[in-house]
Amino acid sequence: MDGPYISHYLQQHTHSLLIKSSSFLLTISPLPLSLSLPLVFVFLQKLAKMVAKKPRIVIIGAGMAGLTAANLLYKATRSKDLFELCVVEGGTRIGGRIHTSEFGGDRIEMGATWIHGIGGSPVHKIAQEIQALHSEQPWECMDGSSQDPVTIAEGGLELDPSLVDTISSLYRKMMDFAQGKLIQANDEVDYYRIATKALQNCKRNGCLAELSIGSFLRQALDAYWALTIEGEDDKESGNWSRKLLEEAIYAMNENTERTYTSADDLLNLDFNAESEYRQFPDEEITIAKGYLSIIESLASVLPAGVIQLGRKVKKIEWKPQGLRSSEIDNGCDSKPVKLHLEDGSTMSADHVIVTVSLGVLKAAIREDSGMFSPPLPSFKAEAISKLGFGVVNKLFLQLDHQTHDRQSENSETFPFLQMVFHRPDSELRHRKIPWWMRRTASVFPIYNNSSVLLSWFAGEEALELECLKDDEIVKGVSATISSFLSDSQPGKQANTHKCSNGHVNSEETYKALGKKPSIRSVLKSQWGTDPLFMGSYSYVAVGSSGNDFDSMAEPLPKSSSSNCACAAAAPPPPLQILFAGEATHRTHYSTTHGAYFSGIREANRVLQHYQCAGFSDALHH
């Protein structure tokens, strides 16, 4: 038999062995009864340590991956208590990059938002089954993406959608390519041809083994006005060429995507490792009661004092070595893993499952850290090393009431603004616009005739977003707004010529404001500066692959070095750390699914590991 099912045995019958083990020393014992029950009490007291040894598993973080992984481990034991379970949580909440709540009247997510894709989801159905998916209070993004967007340039200059769908068009077509979804077909642009010339073009330029996504997008532009504008007219509207708004579209998009990946630039992302992502199929949309109730329900089963917040794990010490025959010998805690926290105190346990995000594993690899004693193994810290990890933020804000009435029948909502800048270093550039709006593709309002606008922000404008004061972040998004929507900006002329596929004049679309839209008040997420997270999710860098995904994932020590050839010690003891979170997900990384699928993994690693009659059934739960 495994240690916990002895364990659970000595636990359902302690008082009858306790009696017959008694009565059977005290009659076989040679000594008087003075001498024998010193005996008896030292055998009742190793017979006490042996049912206390039930294995203690320590969750590290509250957030999809920790508490899914709780869930299973509680659910799957708990009629017959096999196991010690905890879960510490650095912080004051439950969650992690999870963080619903309120703004403006209306429910909103500083983190998670989307459920990507409704079709095979685990977090769509468990919104379903808590009735998570209608909810009385508007909340975010509740009526999808039903606002047709309006495109400005730089300027005031609005652009005829069919302009803006050719080239957008274009771009997710290349993305599809690269994710190995774009199929040969009968459309006008033959955009096969132009990604294969893109592919070529790239692989003439360096190697296709660190081919970065936002290279291949470059590449496949040139490749298409190479077959579509060749000999034709570059005109003119106001400040800009036909060529110029194709290439401030088509970076709009790439900003778009930096949002969705956290690549601070799309050079940094790799183009061989994009066919791996998988998506789920079907409609994505937002949680009408919060992401949050999906964690609720999660944690709910959990018994009271199981989640402790408020422990910052500070160090974990463990024996990829093994436990000394000494340590074993004396009885004393012999538990493998200890864990150190800011409080001063420390934990002890048999398995440690460990996911805390990749910027926190990160900062825990520098050679200053001490988090890990001894040090992760090289292919660990080579994984995590390899990996991107970047910053993706938030930005909502309220517009004044006065600006806009969302009760008034006759009142001009603000529109979805998708914004067309001129590059950085443009002569032409509006100077009062901020560095750090230029790579902003959009803001617009959480649903439609919302008083709350939101925009997302990525990299070094997410990072430089968390250092703003609120008054300069009005300002700065302010005078964006006015440029792209006053008729008293530089560049209003554009507004009375035609571009090659669009005309008019952008004042008309928030004219009923009658004024500059006022913001009363904002609300941003700090995930970058946060030292519980250190950034957002994860991606492909160049230099790494879905192998390193797979590294993260391996729990330590490996099994292979479970061939100790030192006498003096024990093999070391199994599955000491394990990893889980969206960073150890080869398929699904960055998502919040990818971190429940990584929970439910851990969980089944261990209960995998302690297989045995009297609860093998566990593994089917």
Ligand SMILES: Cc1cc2nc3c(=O)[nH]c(=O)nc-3n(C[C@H](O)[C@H](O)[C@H](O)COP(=O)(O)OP(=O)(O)OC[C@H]3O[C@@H](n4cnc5c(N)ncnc54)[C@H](O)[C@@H]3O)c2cc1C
Contents of the next structure:
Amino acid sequence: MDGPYISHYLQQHTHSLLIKSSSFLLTISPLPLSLSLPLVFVFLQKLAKMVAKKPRIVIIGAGMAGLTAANLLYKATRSKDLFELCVVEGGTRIGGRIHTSEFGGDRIEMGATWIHGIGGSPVHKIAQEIQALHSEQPWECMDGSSQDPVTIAEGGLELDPSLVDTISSLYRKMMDFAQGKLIQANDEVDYYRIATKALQNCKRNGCLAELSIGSFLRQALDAYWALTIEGEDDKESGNWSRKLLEEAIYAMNENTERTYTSADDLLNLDFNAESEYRQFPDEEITIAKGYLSIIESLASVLPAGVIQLGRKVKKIEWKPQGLRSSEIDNGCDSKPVKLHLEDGSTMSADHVIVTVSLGVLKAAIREDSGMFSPPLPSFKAEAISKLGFGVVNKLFLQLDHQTHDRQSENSETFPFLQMVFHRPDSELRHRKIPWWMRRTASVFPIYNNSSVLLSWFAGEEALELECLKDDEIVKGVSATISSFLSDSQPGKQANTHKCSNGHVNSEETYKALGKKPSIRSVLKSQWGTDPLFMGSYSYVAVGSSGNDFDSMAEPLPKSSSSNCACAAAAPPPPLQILFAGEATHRTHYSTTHGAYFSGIREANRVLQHYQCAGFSDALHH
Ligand SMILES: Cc1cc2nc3c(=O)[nH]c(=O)nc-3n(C[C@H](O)[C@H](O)[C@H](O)COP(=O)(O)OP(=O)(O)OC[C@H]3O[C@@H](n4cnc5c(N)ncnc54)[C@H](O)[C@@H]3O)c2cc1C
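Could you give the coordinates for the form predicted together with this ligand, as opposed to the form predicted on its own above?
After this comes the whole thing, all chains and molecules, with the earlier chain placed first.
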């Protein structure tokens, strides 16, 4: 055992040891030496046991954050055997929101999909080291997304890419502005002026402190129109005026943003926090051998038995007031944290690292939950309730081989299809398209020429998807795709001329886009209703801020707290409950690397507490 550790342990427990020693000496002082010596021996044995007892660290959750913390704690101390380490996972698999699976013979991701920028990403570094970036098996590599998408407006009007690019560029520039990345430039369109005008209008309309991305984006579109089409004729393209088309293309981009951020409504996504979010530079890629290979690599260093599956924690008892002397006397109960598991067992621990999702924590702070006993302090509960945690789901669709022949040279490839829908109040809406498809921006093959298509859903549509039966999904998606790809839809007659904004899906275009697809089977994620997740990832909701992520990360009991009751024998043991997970990272929340960094942070916090050397840039093997 390390010198610093012993001295630290003695420092922490001096008070209780003194109480024990003095009461013991008082007890034996009247006894003759021959009787008291054996008692002294027993006492010393007990004392030695107390000092030798290793601190027990329990990590709740075997996702990216939990396994990163376990990996670092184990590697940093294995030669010294300093801790008892254990990871309890409520589910039957490791990975959490990383869940690689298979569908139609292809490797797919039900959860985390992308490495968001390979420059400096720790996930990319691990993927390279374990050679996970190449695979024989086809995977969700999304090489089709780099090709030109085909954008079609409801009713069958295929849009001119230059129109789509103009509005999509406007959208991206406005998001760049919100993220503090837009600088004044000599662009053809003065984006900077549009953005500042939009911000001024927002200011005029209300409080900037509560500004949402949704309000800013809408003001920006108005400012764009004021600059570009004021006084111009609003040209018609079939059923669409130019303004309506531009608005709908803009809405398509907003719908994609909903899946990026998980905010159901962009009116609830905080504007001011957007500039704090950090992304790594360089390209975004997926992992050929599957995201799970990263998790497996982190877990591979841990001895058998450290990760315990099917061990859902029901209740966490902790001691913000400190331990009483009777509790210190009482062997293993002297550990300040007690976990109650769903299988009826209990575990005691010196430190618990909680990595469960923000959705699970939101459920845990409801009055009737009793997950934390005593309940979490108000600063923590407020951060949990204020931050946003939305639902994003992925839907995979396998095309029938009759409509998709991968081997055939003449096989008609399904395009990267972007869908531009009519406004909610439009009478031209196609009645067979279900409401839960109407805020889905695109449907596309998971790689060039794959028979597996993918669509992302957010918010209430994502939740609805979880309730639908497979045949209802097939029916709704088929109706939607057909109405976009086939020209036999209402509105066709009005669209039979070439126009400035696009052209009607002609017979040739229809062939190039592929026949009306027949969907053989579907696979969907269900992150919203799974009690181990209760959502997908976190965002800064209006009314919260980056400070709330810092509060999320703060360990308990709070170090500055002076809440030690007089009856307690010692000050509360520090670092009883630590928090890791994507929703505890101020600048990289919502990502796998955010979860990774949070695991490193909390492992280092424990290591520093015991004065062990931490490895902040932890190598994973
Ligand atoms: C659909 C989807 C797409 C995504 N796409 C990307 C992407 O492209 N790129 C990216 O970087 N990130 C993406 N993410 C986000 C990323 O997956 C997460 O940020 C990250 O995996 C979170 O890791 P974590 O360790 O914080 O939490 P989790 O992975 O949620 O781990 C927590 C673990 O705790 C367990 N648990 C919960 N409650 C209990 C309990 N009571 N007792 C015991 N165990 C419990 C859970 O089962 C889980 O295994 C995506 C997520 C989703 C859902």
